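The chain that follows stands alone, in the form predicted on its own, written as structure tokens.
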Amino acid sequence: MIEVEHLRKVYSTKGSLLNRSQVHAVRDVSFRIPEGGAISFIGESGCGKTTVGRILAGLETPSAGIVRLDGVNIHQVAARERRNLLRKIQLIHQDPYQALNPAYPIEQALSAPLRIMAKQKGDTPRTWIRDRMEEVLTMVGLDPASVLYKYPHMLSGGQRQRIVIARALTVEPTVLVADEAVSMIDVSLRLGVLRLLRDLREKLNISLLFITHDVAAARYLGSGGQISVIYKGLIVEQGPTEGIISRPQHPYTQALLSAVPVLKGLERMGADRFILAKEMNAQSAAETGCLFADRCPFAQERCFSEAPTLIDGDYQYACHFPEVRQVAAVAAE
């Protein structure tokens, strides 16, 4: 189980000490992923969801907060134990073109982590690395003989993304962090990769953190799991996947669902769909009041002076004036 409590990440901008400012990428994020469970983080670009994933994968150090894996705080253990813990959390990169070294064949990309594991085990037979590479390639739907000795540029985008997933599986992780795992591949191939991730979660009992701006992908992959809606580094709504999509409470969630294309014949409810007039500006986040107030079409005076708190329970939202609008029904259909 992954447990995250009050996670924060602050970056300092470059420049002189007088001109240096701070960017709050993650403000106060808490969630948990049970064994074999799934949670999807959705939000606009720059809202902090990728930073959360990088902290989980050990690529960033949090400014504050706790990250536990099976009850162990991964940031309060010795370096060697921390490496062993982080090996159980693997990141699936967004861009398969940059995730694979173009100078090395796929065989070298997959065998590198396996050689480290074989060295640690000591008594591993020499054929184990080859067998394991073939196993993970088959697991992700690829023919080992046809891809193992090819270079990345010789493969399609969908094949490259499956190779990246296979590389993450080589070390037998218990948690996968998929950061926009289908955004860089052809639309016709996305469903196959999403189906693969869902099957791996079910067959291997792997916990999954799925980071995306695509509500439809989050709904498909996170079936039976949860969705967390993040805005300016703060979770504004979270709960069961179907509940969030069918009955969104927070205006930001409603705006995200308004951006989902509707099929012909469902435009009858178009009057309830709204588009945010202003772009998100991370630098303009006020320390008081609701972070979304400057863009919210329903904001009132209280929203600018008092920050809403995320209510406890299975279904959570942070809004002074929650509304259930028909736009939710459009997206659900």
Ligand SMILES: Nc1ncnc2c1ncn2[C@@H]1O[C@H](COP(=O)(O)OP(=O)(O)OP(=O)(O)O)[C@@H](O)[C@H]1O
Second form
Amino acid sequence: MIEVEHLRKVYSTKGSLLNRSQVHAVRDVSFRIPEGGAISFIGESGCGKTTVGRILAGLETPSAGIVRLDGVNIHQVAARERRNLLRKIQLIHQDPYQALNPAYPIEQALSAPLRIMAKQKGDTPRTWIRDRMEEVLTMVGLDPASVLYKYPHMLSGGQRQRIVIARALTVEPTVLVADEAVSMIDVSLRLGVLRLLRDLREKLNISLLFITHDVAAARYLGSGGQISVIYKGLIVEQGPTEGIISRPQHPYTQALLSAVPVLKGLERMGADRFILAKEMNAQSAAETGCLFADRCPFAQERCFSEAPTLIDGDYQYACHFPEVRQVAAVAAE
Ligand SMILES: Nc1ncnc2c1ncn2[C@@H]1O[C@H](COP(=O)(O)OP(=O)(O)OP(=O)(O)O)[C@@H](O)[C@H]1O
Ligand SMILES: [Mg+2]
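Taking the form predicted on its own as the starting point, write out the structure of the form predicted together with the named molecule.
Everything in the complex follows now, all chains and molecules, and the chain you saw is the first one.
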């Protein structure tokens, strides 16, 4: 199980001392994913989704906050133990082509992490590596004999993404972070990869953090799990997937959901329309009020002076005037 508490990440942008500015990539994000559970992050570009994923995978250090894996704070253990813990959290990159070295056959991509494991285990026979490669390829629905000696460019986008997933599985992870994992592959192949991630979650009891722009994908993968809606590095609404999709309370969630009016189950949202204004400056939000107030069609005076806090519970939202609205919003480009 993975638990994240009050994660925060501030980047200082380069520049002279005088014009150096700070980017609040992640302001306050807390969540937990039980074994075999799933959480989907949805939110606009730049809201901090990838940053959270990279922190979990150990590629960034948080400015504040706690990440616990099976009860152990991964930033409070010795480097060696941290490496072992971090191996349990594997990141699946959005672009499978970039994630695989074009100069090496698939066999190399898969055996590299296994050789490191074999070394740690002592005198593991070569057949162990071979067997494990075949095992993970079969798990992701590929025929080992027909892909092992091919190069990445000889495979389809869907196959390449399956190889990337297979490589993540070689080290027996307990958490997968799939960051826009299907956005770069052909639409016709997406459902297959989503189905694979869902199966892995169920069969291997893997916890899944699924980062996406696609609410339909979040719904498909996250059934029985949770959705976190993120705005400017803050969770504004979080709760059971089905609840968030059928009865969103926060105007931002409503806008995100109804930007995909064809989504099955949302058809009834046809009553009103509201336009979500284009954001003026991602980082300029007033620090005193609600970060969403300047774009919110329902904002009132209080929203500009007092920041709403996320109320505790299974279903959380940060809004002074929550209301289930039957809206069909159009998110302006
Ligand atoms: N290394 C960095 N240095 C400075 N700023 C950064 C760095 N990495 C990310 N940021 C900034 O942090 C914010 C959050 O970025 P992040 O990549 O996490 O967003 P995202 O939600 O994944 O967006 P997208 O949907 O486009 O992938 C952005 O404003 C981004 O420009
Ligand atoms: Mg991203």
